[in-house]
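First comes one chain, alone, set out as structure tokens in the form predicted alone.
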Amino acid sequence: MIIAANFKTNHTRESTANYLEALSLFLDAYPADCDIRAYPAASSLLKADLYPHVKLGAQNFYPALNGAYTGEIGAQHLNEFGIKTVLIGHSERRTILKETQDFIAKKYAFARSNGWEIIYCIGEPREVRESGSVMEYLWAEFEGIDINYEKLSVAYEPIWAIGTGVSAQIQEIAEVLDALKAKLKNIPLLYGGSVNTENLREILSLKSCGGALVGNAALDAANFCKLIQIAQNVRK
């Protein structure tokens, strides 16, 4: 089971550095059998070997090692903070940051041709909700993706309910979870979308999903450290 921490565009290098801390010292005492990840701002970046109970991923990349991108991050500033773990396709980066599919593939292509782990992630607008096509734009984020490789998990972020405070329904989460992975089969399905400490024990007891990608639940330390002990007691 996959647990992480999505901090966006919140926290300094300091305060990073303390959570990742207070986060080290908890998982000292209360060892999680889940796969804890975070996944920090960019200037906030840490040496990942320095907390060995979590990965630390980066939330973005251009797929290059490096060269003539400015404001970008690079494969050889990753590979100093040994980072080998990325977030690809996330809602915010396809609406806000009008990230095409055709460049979200290649960010993909690039991040299994230097073996980290991808959490990929998809998600439908209110309006397709509501138009009742949601696996058909769901399977429509899968296009150029290879589904084959190992280090590949799926975070499914209905886009209305991120940030908002209000979740998917359980019945909602289980069906699309459930269509996933029925294509998908053994690739790892996390949950993300307004995930709380009120809500996470029925999300992770669905039969089809593996996890949960954390925002802002997980932005205090203290709150992230609930989340990894009620998924202890759901573990699977």
Contents of the next structure:
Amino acid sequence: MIIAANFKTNHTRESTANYLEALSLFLDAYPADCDIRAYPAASSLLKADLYPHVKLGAQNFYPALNGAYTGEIGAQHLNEFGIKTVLIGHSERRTILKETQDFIAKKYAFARSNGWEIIYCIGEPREVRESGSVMEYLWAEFEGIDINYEKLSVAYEPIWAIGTGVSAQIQEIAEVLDALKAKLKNIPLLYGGSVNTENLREILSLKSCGGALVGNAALDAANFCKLIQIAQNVRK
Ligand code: PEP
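Structure of the form predicted in complex with phosphoenolpyruvate, please, following the form predicted alone?
The complete assembly is shown below, putting the previous chain first.
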């Protein structure tokens, strides 16, 4: 089970360090058999080996070792921190930062060539959900993506549920995760979109669900610890 916190553009270097200290103390006291990950802002990255119970990851990178890509960070920068897991395809990068499927596929191939663990995010906007062509839309987001990569996890994050405080209905999540599972087989499938302490247990109990990617509800370290505790108690 993967429980991942996406900090987005929140938490400074100092508050990230405080957060990770608190999380590490919690995990020292209550060891979790989950794969716990945190994706801080680029300027708040810290040495990954400082926190043995938490995998520190990058929300973004440019698919190059280094070079003339103003404002971006490359593999060299992630390597300096020992970062070995990345998010790719998050809807905020697809929509706000205008990342195309072609560019996302390049990032994916680059991450794969570096052997990084990838959480690959997919999700439909509300109008697609209303039109009924959800799976068609989601499969198109796999264009150029090698689904045979052994370090791949996929996060289904309906755009209309992200940051809204209103998660998708449990039946909607189950239908999409089951359809993904039928094709993606053993690839861990996460759900993201307004996950919180009230709905996590039910979501993780779905047979095709292998974890959660959490934004808002993970911004507070104590709350993230509660989510981890809930995940620990879900029996599959
Ligand atoms: C996310 O952006 O990955 C996310 C799931 O955010 P939230 O939990 O705030 O909906």
